[in-house]
Each structure stands twice: as structure tokens, then as C-alpha cells.
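The chain below stands alone and is given as C-alpha cells, in the form predicted on its own.
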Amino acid sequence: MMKENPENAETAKKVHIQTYGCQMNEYDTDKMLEVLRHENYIQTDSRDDADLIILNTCSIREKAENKVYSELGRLRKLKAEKPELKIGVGGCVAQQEGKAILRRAAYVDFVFGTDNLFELPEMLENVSKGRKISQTERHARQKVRNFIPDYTFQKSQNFGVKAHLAITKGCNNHCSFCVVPFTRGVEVSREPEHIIAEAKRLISAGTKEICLLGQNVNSYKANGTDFVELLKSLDKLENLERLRFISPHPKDFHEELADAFVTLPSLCEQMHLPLQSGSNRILRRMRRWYTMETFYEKVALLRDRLPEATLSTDLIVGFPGETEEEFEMTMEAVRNVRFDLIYSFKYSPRPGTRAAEYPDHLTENVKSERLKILLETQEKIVREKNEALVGTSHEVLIEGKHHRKENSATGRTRGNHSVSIKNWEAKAGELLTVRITGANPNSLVAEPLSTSPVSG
């Protein structure tokens, strides 16, 4: 995450981000900070120092929806301690709850949603007068591709190693349990052109690999230009080492992608493709309008060319009318594909839902079983494939210093790999080849093969 230094610092004020969700609440935080910084602003981890606190909110699990409520919950005595401290929330909570949010905590200040992030100088101005800000509507701006104004940019910004560029927004799916179309609105794709504008001051910035971010990132498509097209214009930058992207669906996923991973240099061997259940009933029920058949196509396209790719997933279990047959489906497909990382979720029902309305919700005992079995299940894999890397050799590219092991550095191979390398003091952003000499549930120990970096 960003940190800034305004030029008159000793006046500036601070202010703390609390983050919840996905990458994109992330990469929403980023830019709230850069928007922030012209208005005088630098980050702060303790809410004790605080002049402004914001609680960037999710309301994709129920549990984030929670933390956002108790978190609300501690800063009331803050408030009170520090009467002139504002507090806001923005994000997909903020987008659905609007003013019900300053009606059920009186103390917050301002609200707004995922369209007026943009805004926020304007709601502070008006903060400052005494008033409550709910602001949750949508402008013009949400047609306007370019849906990140490049004044926030400047050359003084350390983005760090890796960065996320968010390229797409909103979404078209309207999968039954998802919140996304009505917090983040329809799908919208950004012009290429400020995306590889956005990308160069990246790099310039010593940003070495970048994850493209949308709802449905391989939808893009814009002045003509699509997702591998897209795809091919950044992997001709320069000092751009690694690309990657997230959140894709299956159904966009063809032959002409897959090539991608074998053509373009830059484009890691590493993909996220979202399951989310092995049962053809619920995937029609959940509207993601893919069957297995299709999910072992997709999976095939990319293992055809590259056998040593790395395949992440979603999964949601006891979804609304769930058997244990079709549960068992999913487990199937687990051990079929064998994935080496997957993102599990028991069903949560979110408000405005076809699936809140669905009969036959499944009580959370049931639910946590089943969790429990994919868990254990997923483990024994991910342990069984990383046992089976020790003795190869990899590209890690360092994120930084070991935090508890001494003449230690970490980093991620291209297939996305925890790296743990032993005797070591690199500097982050180097490319270094090592070989695997270990393996930890989550992680891999390795060795340098070299005795300098990889020149990128």
C-alpha cells in the first residue's frame, strides 16, 4: 500500500484506512490515499493518531459485512475521546446501507459508496461544516471508461514491488448469490489507453509485476480493443517482469487466452478460474452458466500448454438446496483437478439476492461440516503438490526480508508460490533462481542457485 510525504508534512493530517475484502477494496484504498494526499493527508497504521479514519467496507461475505459493524462498535469510545476525529465508511457496505449506516451509528460522519470515492474532498468540505454525508449515488461518471482521473497520479508515489491496476468495474453476471451488480453496478471497461499510461507510472515507480483486477477481468473489452489484446500491449513494456490478473470467469476463458500464457513473456503461469460448485443443478441455480463438462474444457486449455501451470479456484458450500450427493460432486471435482489453491467459502444469503429467497437453506452445522471436509480435503493436496517441488529450480521475485528469519528473504515464484529463501539478503524487486530444498503446508523453503540476481 501506498504511503505518502507531502511536501509540508509537519501540518499534515492522517489518516487511517481500514480495508476489508477483496483486491479491489485494495486498490479502491490506494486511490482514496492518492486522492487524499493532494488534500494534505498521510497514512497512518494507529487510529490513536487518526484526524480521519475510513472503513472501506465488503459486503461479499457475511462475516467482512460483521467486522465492519464491530469495528463501528470500537470506534464510538475514540469518537468521543477525540471529538473533532471523522469517520468514514465507504465501499459495498456504504453502497448498500447508505443512510441507514449514520442512523445505526450516529457517530459516523460520512458515508459513500463505490462510485464516489472521487468525492472525497468535497465530503470532508462539508463534514467540516457540520453536516452528515451520505453520498451512494451514481454520476455520468460511471459511463466515462476512464474511471480513474489521472490528476491522482504523481511521481513522488511508491507503489512498491507488485501493484494491482484495476481495468474493469461492475458486473453483468448477476450470479444468484452475488452482491457485486448492485454495489459496484453494471460492467464497465476502462480505455486502454489510460491503462497502459496507469501501468508505465507503475514501472517508473519500481513496480515489477502487475495484477489486472475486474469483477469479470476477461470480459474486458474497449475502443475496440479486448482482454488478450490488452494483454499483449502491457507484456510489451519495458522492466514489466510479471502480469497477472484476477477475478476471471470460465465462460470467457478460450483458446486465444490460453495461447496468451504460452506467447507473452510477461504473463505468469499462474491463473484463478472460480468453480464454485461441482454440481451442475446449483451451478445453474447459482446462474454461473458453465457445466463440469465445460469447467474440465476450460481447465484442459490451459494444462494442454502448460502442464506446470498453477490453478487457483472459488468454492462456496451448502449453497440453498445443497445435497450431499452434489456435495460430493464438488469434492469429486477438488480431487479431479487438484488445484493448488482454493478460496472456500460455507453460503452466506446477502440481501437483494435470487438465492436469500431460495427454500431449502442449509443450517450452518451442515454447512461447517462440509467446509471442514473440503478444507481437509484441499490440505492433503496442497502438501502432496509441494512435496513434489522440492529439488526443482523456480524464479522468485524477492518482496523483501524474511520478518522472522535472519539473513532471510521472501517471495513468489511465477506460479505464485510462498518462497521462503534461506541465507539470502536481496533486495526487493530482484529476480533470483532458486532451487526448492523444502516444503511447508502453505510455503516453500529454497536455496539460491546463483550468486546474483536474475537480470530482468
The other form holds:
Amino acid sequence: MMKENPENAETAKKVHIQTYGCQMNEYDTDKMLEVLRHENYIQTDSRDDADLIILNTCSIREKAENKVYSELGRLRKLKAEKPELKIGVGGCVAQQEGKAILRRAAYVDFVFGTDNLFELPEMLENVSKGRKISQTERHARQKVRNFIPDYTFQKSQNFGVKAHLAITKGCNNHCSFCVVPFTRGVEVSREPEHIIAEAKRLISAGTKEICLLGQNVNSYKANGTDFVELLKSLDKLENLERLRFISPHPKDFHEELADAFVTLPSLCEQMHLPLQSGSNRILRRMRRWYTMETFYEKVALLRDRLPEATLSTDLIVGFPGETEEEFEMTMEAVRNVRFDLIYSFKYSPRPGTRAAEYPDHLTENVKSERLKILLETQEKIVREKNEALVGTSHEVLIEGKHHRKENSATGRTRGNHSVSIKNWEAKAGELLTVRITGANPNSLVAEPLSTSPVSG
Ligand code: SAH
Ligand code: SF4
Ligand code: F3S
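Form predicted on its own already given; the form predicted together with S-adenosyl-L-homocysteine (SAH) follows:
After this comes the whole thing, all chains and molecules, with the earlier chain placed first.
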């Protein structure tokens, strides 16, 4: 994102940040880059010429955490060849492990938690004096509320056509499988004024689409403003073409939010509604606080207001104690709802969570077998749904040239389908009406019908 040079390009140091995990971590990486820019760092894509390497880590599943440790293993060699290289570890693994990372990988210079990224200048100053640092202390509500001081936005930056904007941090839900409340702390909503100000800066730097981020966005509440009111204020901003959000919790999806999809022109016809399991007993054990019946009601509510809305979800297979019949209930939900996109995961026990303590864990084989069955069914549904889109017209926001197909542009529909447009020299940020001419498993092919000038 932040590629242009700072003022003292000759003296600038180079930072390489590797980001794992969710959009919240990507957002934090962008914030780290903003902070570091003020410390005269420029971003580099290459580990080899970096003066500073930061791993922004994820611990949502064991696999994600293992990736971090194997990457650290590789960095050990690099540090041995280049002792002046500084290595930092941030994000969710760092928050949970703290000093233990310094013990396990002595060549790491500093470890910092998810609340501490704006203390990077101070940490780097200490690191340059040869100190080892582990800073994972949580800050007072007020301090983390607005995440990052405003100064970091003062210089003009080239933001992308699409940008993320965090509106909450942390989570109060404590689903029994999930590590996020431990790594991100309690839920804190940012003040609406700060969110609006950040949105305006993004828009003036060229952003056309903003995706609001939070672990449970629809429980947002700050200074008397709730989530729907926040959406309304953002929708009013001039030159913001598209607004999305991720992730809402099904328990907080209600009529007022469903209505907002109809009344707010920028709010895209797409929603991610994480189901996790189709069995009420498992949902209870997961501490999700809704039943299949209420989930179906929410889907019906959305589809009543917006029959064409695309719907995606998250599902976990092989949760402790999940029987064949209970897994079949998840399959039934998948066949009934016909989601446009599913993120599916094998349950992975996480340290500190309730579910990790349950006595009835399933074997890796059972989990893999269930995941395979789920993926096969979903693939068929997506194929059928994508084929049904052939011949329909959509507005596409162009993101740029297609990185594999020559002479093609790529973009997304309001429903968030990825589309490649053949033989079209469109520019990033342009809005185009297209007709879908073909369907691939994960994307659509289209031809342009007309350009609609970007409004405002
Ligand atoms: N806050 C978001 C989810 C964040 S984590 C929400 O509530 O939807 C993204 C997804 O990872 C979750 O929805 C869940 O499906 C999956 N996940 C979380 N913990 C997991 C675990 N221990 N094992 C497997 N999948 C997990
Ligand atoms: Fe994790 Fe549940 Fe919070 Fe999502 S809502 S972050 S799954 S605890
Ligand atoms: Fe991973 Fe932390 Fe996100 S655990 S999924 S990076 S909140």
C-alpha cells in the first residue's frame, strides 16, 4: 500500500512485513507501515534487503501458528548472515506467547502485542541500543479506542481502490473454540468521528470501496451511535461508491440492518454470516447463542429484503463430540441455504479455550473426511450458482489489470464476485457495467456493456 518514498529516501531504512491471518492483521500491517514511515522506513518486498523484518502473526488454528515458527526458523539463518538485521514479532501469536518467543528464538529482537503497534518507534529505539523487548501489555480502553494517533495520516498516501477500516477491536463473545478474545482483548468500539475522519482520508486518496472490520461488527456502539447509524453516516460520504462489513454475528443481525441494505445505496448486496455448525447441540457447545431455526429466519429476512444478495459463511467440521448425524445437519444447512461462498475449517484445539478441554475430540482422519465431503458439495453448489449468473448484467469496480490474463482487467461485482473482463483496458477505480459470459469455479468472465462515470 505504502510504496512511495519518504522525504529522505537516501537515508531511509527498509522494512519487510509478513502478514498472516485475517483482514484485521492486514489492517494492522498497514498501520505499522504508516507508523514506520514517520521513522524514515520504506517498505520492501524482499526479505533479503530489509533492515527490519516484522512477522504479523495469527494463532486462529494450529497450522497458522506453526507457519510462524517455521518462518522464524528461516530467519535465523538470515540473521546469522546479517547480524545488524532486526527481527520483530507482532500480532496474535506474539500477544499470547510474549517473552516465550524470545526464549524459543533468541535471535528475535522484539515481540509486541496487538495493542502495542503504535509504540513501535519507542521499541525500535530500545532495540537499537541492543535491548530485547517484549511489550504485550494491554492498554486502557481510552488509549486503544482510536488505535493510532492522527499524525500518521497527515501526508498524502496512495491507498488502494478498496480499503479496510477497523471499527471495533477485540471480542466479548468467547465462542468455545476461538482464541481471538485472548489475542485481541475485550471489544472496544472506535468513536464514530474517528471512523468518519479515516473514511474521508481514504476517499480523498482515491478509495472507492470501504470494508468495515471487526470481530463482531454489528455489536458496534460508541458515543450513542450504533452500527446501523454508523452505516448511515458513512453512506452519506461523497464519492464513496461501495460499503461492506465483516464479520457480523448472526445473533446481532436484525430487521433494521436488513432494511439498511435496501435504503443505503452504497451498501453492497452481500453479507458474510458465519454459521459454524448446522446442529443446535454443537452450536450450544460452541457458545454461539443462536439456533438453526433462528439462523434460517435471518437468512429469510435478508433474502426478503434483497433476494439477489450473495451470502457467505464460515463452518467448522469435527468440533469435539460432533457425531455423523450432527455433521449431516451441517451438510443439510449447506444444501438448504446454498451459500455463494464457504470458508470451511477442520476444528483445531487452541490453548486456553474451553473446547480444547472437552474430552471428546475427533481424529484427524474423521475431520479430514468431513471437510472433503463438505467441499465437494459446496463446489457443486458454487458451480451451479455461477453458471446461473451467465447472461446477467452487473456493475464491476475495476481493481486493475488481471495478473495472469493478458489484456484483461479484473474487478468485483457488488455481490463480491470476482470478474475478469477480456480485452478491456479499464483503469483501477472505474465502474463498469458488464455482462457475464462465462463461469469458472472461483471467478466469472465478462464483457463490458458500458462505462458509468464515477458519480460525485
Ligand atoms: N469473528 C469472526 C471470526 C473470526 S475467526 C466471527 O465470529 O465470525 C474466522 C473463522 O475461523 C471462524 O468463523 C471459525 O469458523 C474459524 N475458527 C476459529 N477458531 C477456530 C478453531 N479453533 N478451529 C477451526 N476453525 C476456527
Ligand atoms: Fe471468535 Fe466468536 Fe469472537 Fe468470532 S465472535 S472472534 S468466533 S469468539
Ligand atoms: Fe488470526 Fe488474530 Fe485474525 S488469531 S484470524 S490474526 S484476529
